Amino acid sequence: MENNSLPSSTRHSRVKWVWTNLKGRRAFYCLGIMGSITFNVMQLTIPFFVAKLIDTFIDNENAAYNLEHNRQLFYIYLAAMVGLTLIRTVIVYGTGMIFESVSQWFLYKIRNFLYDKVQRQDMNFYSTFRTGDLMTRMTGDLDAVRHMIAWVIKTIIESVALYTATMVYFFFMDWLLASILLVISPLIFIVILQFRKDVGPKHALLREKLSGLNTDAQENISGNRVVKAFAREKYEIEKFDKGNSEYSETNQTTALTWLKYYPAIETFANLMPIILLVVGGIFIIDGRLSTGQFAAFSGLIWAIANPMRSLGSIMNEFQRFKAASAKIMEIYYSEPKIKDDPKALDLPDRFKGRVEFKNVSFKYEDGKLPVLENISFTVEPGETLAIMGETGCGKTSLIHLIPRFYEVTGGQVLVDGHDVRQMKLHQLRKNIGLATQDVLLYSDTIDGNIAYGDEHLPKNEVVKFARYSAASDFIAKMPEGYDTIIGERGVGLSGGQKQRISLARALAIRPSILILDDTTSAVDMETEKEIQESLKHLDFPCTKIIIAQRISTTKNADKIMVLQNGHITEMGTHEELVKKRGYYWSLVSLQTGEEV
């Protein structure tokens, strides 16, 4: 899916993006590049000295004399070959370490940056990108970029340096023979360009198949209880098998694409030794080329052929990098629509808790009809507002406008008299405690989950807030009490227990505004009554906005608001609304079983 609010990654050069993010390691990386160039230029040294040895001490009319009277030169050549080989070994080891360390540093840096970027996105971002797709971008795609830095760029530089240095040396020895050998190169380049055109779209498709496979796995593992409840294991296995088969087929097709072009490249590369043997032999017979020079040509012909052969692998990996980096850069350059205004107000750390909606209208970006229309109400500090209404009437959307999870499309949401759009998001949200019906708990201790919003919260405070949410009794019965590790998403706890821990977590930050979205729907009536009593006697001032369907939860609120089809249809106290004999009155009658 595409998010129109995100800048297209194609607007940014991929190589430039990599270079920009190498800041801090560029000099080190350039040292590695220079090392690679030096190492590959030094590949010429052995054939050079071999040619010298042959022409001086073997294939020379004065060979015996030279060996007897210039033996020191013979040993110098041998020592130079050994010494330069050792130097090359050190250089290749050092450059390998440089490329690997820089690529791992880059991976660490970008992964942290992307995680930070994802954390700061708005709700529209999360409705656009699938979890499995984001996981793929943070893992496999990033590794493809790291591989580009550690291997692909290094291989390109080595191939270019080796090919160029060898051709220069060949032209220095015999320009005609070098020119004849060089004729093969354009043919290989033509094949490689066609391969690039063919394999590029396949890498993009392969990446999408992997993303889909990861998404299926993530959704299945997260929803394992639903799968088991409906006995859909076989269906999920078949679904995953289908996705896995498609990924495998695409992967094979992508990999086998190279085999279509490999024979042509290998044929052209293998023509070089044959051409050298035929033409070089003629040149030796004609006296144009010495035996030592022919040996140098023979010893370095691989330095022309191998870079040509490696072009296919390089192009294959580059296309993989191209597909992966496009996905990473899409997140890298994304910006949330909901963010701090440059002129955002710097407000006191703790708010008074006054909430006001002024003619608020709202609809989702992908929605045609408004969710809320012309909503106006006020909740004074310390008051409790209960919101009721049918499913889909806009209750949850309304409360999400207060912490600015979404932006209003009309009107204003005010907290302490300030438009939330003019407030710093961190200041606004740290003053709001939110507990929802759909509870997310982390794989941590109960203590860690309750103190999630304040990691320095003392143990006695954790216990106090657990008491407020009527969670302390069942926590005391847990194997290790507050130090009990609860499973992923709270597995092992009942729905009511999870809701009570979620409520304790919301209370633990001592919010100025407490928002509860059907938080006690899974607890029994007795526990709910206990929670309601606790919320009346909190040891800190707090404005409460509660979405509920139970009359027992709403009847003691200072104000009760009824939403229907995005409009406020009723507003007042329990007694006032009962007298109106409207929607609220019908709920009271339905839940109490008697007409009031």
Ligand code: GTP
Contents of the next structure:
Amino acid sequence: MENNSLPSSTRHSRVKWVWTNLKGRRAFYCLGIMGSITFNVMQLTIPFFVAKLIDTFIDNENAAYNLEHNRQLFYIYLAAMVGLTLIRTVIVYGTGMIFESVSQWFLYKIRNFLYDKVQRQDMNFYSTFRTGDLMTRMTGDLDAVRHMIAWVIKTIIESVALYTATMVYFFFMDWLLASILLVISPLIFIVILQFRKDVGPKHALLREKLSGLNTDAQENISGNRVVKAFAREKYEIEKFDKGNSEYSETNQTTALTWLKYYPAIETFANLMPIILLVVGGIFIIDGRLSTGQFAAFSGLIWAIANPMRSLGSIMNEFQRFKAASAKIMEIYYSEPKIKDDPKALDLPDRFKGRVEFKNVSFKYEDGKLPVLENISFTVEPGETLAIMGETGCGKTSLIHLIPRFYEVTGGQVLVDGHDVRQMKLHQLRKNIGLATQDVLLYSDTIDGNIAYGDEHLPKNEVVKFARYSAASDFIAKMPEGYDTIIGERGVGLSGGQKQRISLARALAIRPSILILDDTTSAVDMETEKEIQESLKHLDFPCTKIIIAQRISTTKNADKIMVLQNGHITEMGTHEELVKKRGYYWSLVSLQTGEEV
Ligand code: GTP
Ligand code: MG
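Alternate state requested, the form predicted together with this ligand (shown: the form predicted on its own):
Every chain and every other molecule in the complex is listed next, the one we just looked at coming first.
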């Protein structure tokens, strides 16, 4: 089986993957398969009894005598036919239930597994995969796999069982006639293999188009404000229309591919009854075949022809499964690069909050130039470090190394004296309260957003943290206070309001290390002063690392660090740096409007 679309690390067999994941329902699934086989073999019983009836009671020189004296046998045959039909119906119902329930169970299990996988991935994963593509994997692709389990495998087994059982029966009745009918089969396989070659890449392309379409839709819906601001609706609609029509065309070409092969298959399938009629007729005349046997042959010829006809749709569905499962398995087998070391230290739940960088250098995996070089500094528990520097100098990259969002390329990041690579990620991150530069709030109540890191946080605590972040006043004015539902990305709130809720959320986990990335940039000076004041009087010990552009935010910090082009160029207190007359001093002059 080719796995061209899979990276080498995920070259796993698809069938094996399905089988492994059926663990827990394998016996049940096999029961379904057995049921399918039984049901299909039982399809032969009716023609079998019809042949018996004809040969005993109709086309027999003693037919009248048999009917007179063997009437019991006649009833037995009839009863057997009715009874077996009933049993068959029960089996069909039962197997249908089994396939449906096992496939739904599989879908549920894998979807949860994938969601879990996606949640645990590191930042690199999220810059590699686009949201729309991930969504396609979790929905459409998974459904193609479910369809494989529920329908494709079942149909394959049914077709093979029916075909084989009929052929065996035919051979028992007349080997020569059966062999002549069998001659056509290789031709059909050649056509089907050709079809597979033709349609396989089309399914892969179709899958890509769908993912592209979903990505476009997702990005546009979440970015609708930008679209509106630039009055680009028409452009976006046209772009989507182009993608949509391409998808639709690919869908059509894929579906129509079968039409090219269909006439050949249909001709072969239709040849069967003709061969039977000619050869069977000759055999009856020769007395080699009884009329009853001929009736059984012709009553079952569909059981040979139909599996051939369904080979096309089976192959089609199988190719769809192939394209979809490759995408799912890529996520299924992906491993985050940043994960717990098996020998990770088990530290006390609450850290002291000492942060130290030792000769740290850092480069993004996909980046060419180093972003940080030779960074060394220490922040003692309870201290406040302010980081300043022009845009793009590496401030955000630096603080992202503390919760180990990225791995350093050189040197060490230590928290409480331990290299972060030796800590348990969960423990490390539970100790860090981070308010990121791009604020993302959930579609939830304000209360739910603030208590995100600690869902059992009592209401009065939520209010307290909102007060710390100077958010309580505006929240109180909202129609439903803390129960006001805010939309995705905090729609309905101003930039400064969003920042304050994100600050309250970071504080609410009572972190030992609080990291604020430009968190008060959008709030007014007065409110900012209020926040600075509260941060000084938190009711839990906390080291603070604050990225800011305003001198008013940074001047009271214990240490101020100036980053320029990934290097620390200045480090000291406000007074020390002002005296130095460097970058910091120039900022002070610029912002206060006077020479200091
Ligand atoms: P501001 O937030 O604008 O003040 O900048 P910053 O100091 O926080 O800069 P940041 O640390 O975000 O970026 C530093 C450099 O790294 C910039 O040159 C960015 O272009 C680059 N960079 C940031 N994120 C990524 C990333 O995910 N991949 C790559 N390859 N480069 C990145
Ligand atoms: Mg930044």
